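Form predicted alone, single chain, as structure tokens, below.
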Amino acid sequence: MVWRNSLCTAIALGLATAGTQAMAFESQSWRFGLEEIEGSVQYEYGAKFAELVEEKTDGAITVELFPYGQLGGLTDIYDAAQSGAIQLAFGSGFLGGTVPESQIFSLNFVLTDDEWTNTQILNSDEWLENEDFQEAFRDRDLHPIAVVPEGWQVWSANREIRTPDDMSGLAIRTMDNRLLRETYQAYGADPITIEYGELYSALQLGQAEGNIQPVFAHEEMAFYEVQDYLIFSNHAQFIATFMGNKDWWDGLTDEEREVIIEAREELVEYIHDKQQQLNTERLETIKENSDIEIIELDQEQRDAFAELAHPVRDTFVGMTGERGERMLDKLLELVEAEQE
């Protein structure tokens, strides 16, 4: 899977883009629901996607972005995408209630330690076009288009955490996702579910003692202001699926679908670099504006958590059946191939 510095790919994409630009597209607007606010990784992705679509269709097709809050809560976004009220949406941890198999991205210590490698795996044809992955979404009136890792998940807490014992009894906020709840129960914590927009006040009031977010979210939602520690364990990345309404996708012309595929391919490296930039910049902002302590777990410490997380894979299979088991086997196969 070679993405960088590929002259042949660049030429092919250039020719394909020229071809789509020459087409006559029907004037239309696509509505795109985001789980995050303006300035986030999802917003950066959406804004670039909108730019590419408009460019490739000579302005005939526009994309209207709806940052978090404009369409209601997270499940409201998924409902709107399923019903066709919006054409496009992002879905991440909360999506597990709608597409249980999507919780595969919530499993800890499954992917490699390298973010770029993970991005390539999750956007390869072997994964994106895998029948089980496709049908898991399509059975729920959705169509998966791309997978977007948004950076390492980072723990925050009001206590120092280096071992599972340190997490014992911690009231840590997780998304409404059984797999996440069972993972943190395995670590000894007490996971609780709180709506994203209510999380700051919950941390401030002590209703939650810990949190799990990529760095950019810790900063943009100011969660770090009411936490004492940021703990880097590289246990999982925050991963969102870029998806469309199934009937809308199926009703697209070949040319319209090609526009989306071209944009998706161009966005793989773009958003990887953008999320790394955002997370690096936001961490510096956190350091400059607080006295929060940064903890980085070593391999031995990570291994202690990984051992506890491993049985949760069986929980995932029990929840999702044979399809989920095949998906997990496929993902582990792709990861293993990259680590050889």
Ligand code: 6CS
Given for the second form:
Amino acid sequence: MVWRNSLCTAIALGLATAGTQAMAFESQSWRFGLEEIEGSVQYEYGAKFAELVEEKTDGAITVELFPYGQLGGLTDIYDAAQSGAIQLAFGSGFLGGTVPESQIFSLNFVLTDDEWTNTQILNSDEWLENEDFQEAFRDRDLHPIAVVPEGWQVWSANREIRTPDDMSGLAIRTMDNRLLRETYQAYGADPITIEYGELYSALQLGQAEGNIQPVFAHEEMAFYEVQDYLIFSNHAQFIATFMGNKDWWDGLTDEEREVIIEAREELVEYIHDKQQQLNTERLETIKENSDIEIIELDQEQRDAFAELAHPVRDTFVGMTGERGERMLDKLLELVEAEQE
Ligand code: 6CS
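Next, report the structure of the form predicted in complex with the ligand; the form predicted alone has already been given.
And the full complex, kicking off with our chain again.
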């Protein structure tokens, strides 16, 4: 446990909170790698997490945020979390190469049409503590702590899209995971993978003709400036996993772990409200600053995409085997229970 050796060994007395009453905590700092820049949903999550941890440990434990770009590219963040160079990280679409089962969050038309319901499903004990979900990460030296939906994925393109035919041959950029590539191939597109930080110029130069992001990201990364249409299809939410290094997690004291669990629980509603606020406000900014055209798909149009996306569930199972199959069955069971 390399990080512990470098810790200041001062002991601070944590003030009373519900589960971590008058607890002594070793002074330490946790490094938290973000896949997004300052002002993003992940940054807001990290900032609030840091505040809660500091408060619950009376300042003994601090959390240092590393926004996107500071640790290199996206996979560099996951490598750092796996090696223990950082203790905490977010992982989303690009994590598919490291934790193939995490691509379950890239499946289209699987969760409900209600964001809050999905947030609750994904943060229920039945999902978070599910052995298959846990082991999928832990087998790769990571420990999943929470699941964070960041808003609906919204397509952008330089052409109108209402049907799969409209997507035919579109060089749409996806995050680096096979499941997303297969999904967009099923829609008839010609997906291309590009690092997040290189995407603006790829869109500008026409190397990529379409993009998939929650609204806040279309705005803060300025992608909307080089696209003509924003298409709301509610095909999936952008979902990230908040995770820790496995050995670090296992080496925490019960009290330290309790601090994280309390913070994670307090953050569920906080970040849901925050992402909705950011996504709503930033859509207004986009409308004010551009003449981008907004298209909203109706149910019939969505159904045409959903039908093509359905067989990709088998692709997920093919890629992840029995564990992936059990995870998908579990998720569908939780979704179905909410829809009854
Ligand atoms: O598209 C991407 O690569 C990135 N988009 C967001 C909204 N968060 C992180 C992710 O890697």
